[in-house]
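Take a look at this single chain, the form predicted alone, given in structure tokens.
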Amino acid sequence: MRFRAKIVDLACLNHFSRIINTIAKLAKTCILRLTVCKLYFILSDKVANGGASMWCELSQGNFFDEFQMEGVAAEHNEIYLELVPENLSRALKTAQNAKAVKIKLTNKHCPCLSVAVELPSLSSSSRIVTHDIPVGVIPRRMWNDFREPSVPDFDVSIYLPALKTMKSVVDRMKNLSNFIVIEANLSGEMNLKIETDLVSITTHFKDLGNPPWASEDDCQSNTQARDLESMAEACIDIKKLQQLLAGQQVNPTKALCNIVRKRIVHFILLHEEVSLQYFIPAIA
């Protein structure tokens, strides 16, 4: 089992750092799954227990100049590691002007991801700062616990408004309630609502648009048969939504959410070679 990778391009390095920062805001610990072509960051708190889930997928070729890995076996050419993303985020903060960053799986008293940051130097010799990040190696028998979450048939799929606008609305509502209702329909309308004994507030968004699959004939839940104005809603933990909006540095070109009525809200942020899915279960 071996892994080593190198980033030289500064723009790629900064983009990779922003993704890790986003993940660090969403998960205290996560699984890093390495394959020949892709990296996956996975958080699989059991939705049944009220926990959020995350699945972030990136193509290694868009970030790394060198990428070599050998999995646990020829027929299972993958590596699963458990790590604290905040540790990786801190290590990459020292690399903002680096000439290169090398990441390698090592064994120093315990398995580690060693992040070697080559910094510019006035002299001919380069300065290298190495961060050893402890990781746990996930055994093969547990890999199935970290498969991509299946998306239940959704009632509505809708593009999100500008995330900064959404964040400022949610930030204000967070001071008034622990829960927020997200509702949307197939006419491109979405509402964010809070209701308490003292106050009821709704923010309306219109003309957001629905992804093409939201109205296809074989669509999930047969949306054709439903009223386009009919709202599907789910009540979720406002802190989990705020965490996603405040922490995201992916700067997506597309952002959308799928709502399964009273069960789950599934957010998808897309930016070229990166996709981040975040699942927040509904509160009964």
Given for the second form:
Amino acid sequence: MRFRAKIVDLACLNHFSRIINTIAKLAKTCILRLTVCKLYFILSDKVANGGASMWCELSQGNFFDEFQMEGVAAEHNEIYLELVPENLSRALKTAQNAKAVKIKLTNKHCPCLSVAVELPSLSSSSRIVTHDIPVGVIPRRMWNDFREPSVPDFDVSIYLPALKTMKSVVDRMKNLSNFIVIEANLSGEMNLKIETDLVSITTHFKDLGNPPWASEDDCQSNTQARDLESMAEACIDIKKLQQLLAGQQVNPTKALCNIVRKRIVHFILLHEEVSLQYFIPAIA
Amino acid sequence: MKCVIGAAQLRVFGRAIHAIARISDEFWFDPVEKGLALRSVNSSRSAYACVFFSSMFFQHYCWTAVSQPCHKEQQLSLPCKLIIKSVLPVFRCVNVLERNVERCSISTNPSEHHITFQLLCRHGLVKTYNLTFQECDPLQAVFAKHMCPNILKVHSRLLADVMIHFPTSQEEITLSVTPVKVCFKSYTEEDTDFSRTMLTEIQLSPEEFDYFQVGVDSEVTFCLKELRGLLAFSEAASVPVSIHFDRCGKPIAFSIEDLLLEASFILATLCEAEKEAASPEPACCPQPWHSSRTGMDNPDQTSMDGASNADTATSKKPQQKGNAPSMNSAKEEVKNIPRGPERDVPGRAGAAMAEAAAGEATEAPYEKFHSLFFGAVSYKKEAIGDTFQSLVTASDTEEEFGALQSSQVL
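Just the form predicted alone so far, so send over the form predicted together with the partner chain.
Up next: the whole complex, starting with the chain shown before.
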């Protein structure tokens, strides 16, 4: 099992750092899956995560100048590692003006991702900062736990409002309640609601637009028959929503959510070559 | 004693207080004829800081020897001890101080029982802090910087840039030098769970240093937290930092010096008898602290004499003034009444420590942090507990420092 990669371009490095920062806000520990073409950051929906799960996918070619990997075996040419994304985020934080960043899978005291940052210095030879991030290697028999989640059979799919606005609303609501209700309909309307003993607050968004899904399902094609005004709602943990919004440092190209009434809310954020899916289960 | 610090220098003074605050909860306030010395030592005696502001640093500095009958023992001029927590609020928000405060005056008055810090702020606002103090015995560390085989001198900016890569929670780091490379890395104890700890290592080339002399390959581990204060202070003062050290187990000194001030932070370094992997030398055995000079006069000293020793890898930029050691030799004397201190490093307090405490140090090997310096020579010329020999000659003066008594704090 080997892995070596190198980023030389500063813009790519900053973009990659931003993605890692977002992941770090969403998960304390997650799985990094490496294939020949892509990197995946996966959080599976275990109880420990509060049932939330995440799937983030990026094409390595958009970030790395060099990328070589050899999986566990020829017919399973992938590597699954468990790591703390906060460590990776910290390692990249001080690489703002690096000449190059090399990431390598090594085995020093234990399996590690070694991030070597080459920084410019006053002398002829560069300064090299190496961070050894401990990782756990996930054995092949457990790979099935980390398969891509399928898009749920949603009741409503709607584009999200400007994330900055949504974030400031949710931030204030978080002070008042632990749960938030998201509801939306197929007419481009979405409400964020909280309700406590003393107060209930609703923020209304209009004209958001509903993304067209190519429906092969019978269920999906029934949406035309459904009442466009009826709201599908789900009550979720407000902290999870807040973490998702807080991690977004750049406005995504596309941001939408799929709501399965009283079951789950599925967020999809697309930014150029990166897709991030986040599932927050509804509280019963 | 009375002195006035101008607005421009307040930031530096405030940072010095903050730096010293990282060492301990209390510090020694020691005005002498030539200037004001602030000193501190931590409870386990593994870190010592001394900042000396010459009288030129102040807008106005006036020190008079006042003789006072002292109802205690017949002691000479004594410094006093202040609690850091009382002084820190005076210099809180150092960066803001400059803008709001026109000057700060510090005065002691023999007839009063406190030290007064007075900030004259804008708009006619005057903040007065009267702080009580404790009389105490003088404190000074004994450390022969000029006998260190390894000397590095570098701008504080570079050190700050290096330390930023370590998390703020990082307690100790290891500095490893050979004639061709310098490396700072995070230190982990033997029982660390590596599967959970992120390790960081920074490699620098000797060319980045203004002065680089490595007489002996060494790897020293010291406490980063205590050092961070000095780094902030030296950035405020814009003075390069000199690092003097030896093999592991011997103290490492970080010092800055310019016309107006001098500061030294001396930290103990870890020495583990087993620790030898990287170094080609045999396992670093702790140097027994002899009561004679010979303990320090090891072969390393020869490498210190001038820069001519072929073994020494030295590089310095042409515009640097002469040999680093010489700038210190005028001031330092080796006082060799070492004394094993109580070592209070968690989980590592060895029996060896306790044995070696008090009196002449024996051959008992120290396994853990060495405490360095505390040569114990009192004014009565006896090796007693907490009294120490002066390094700074001014402190040897015979004048009495007014016996100040404590009073109410406003």
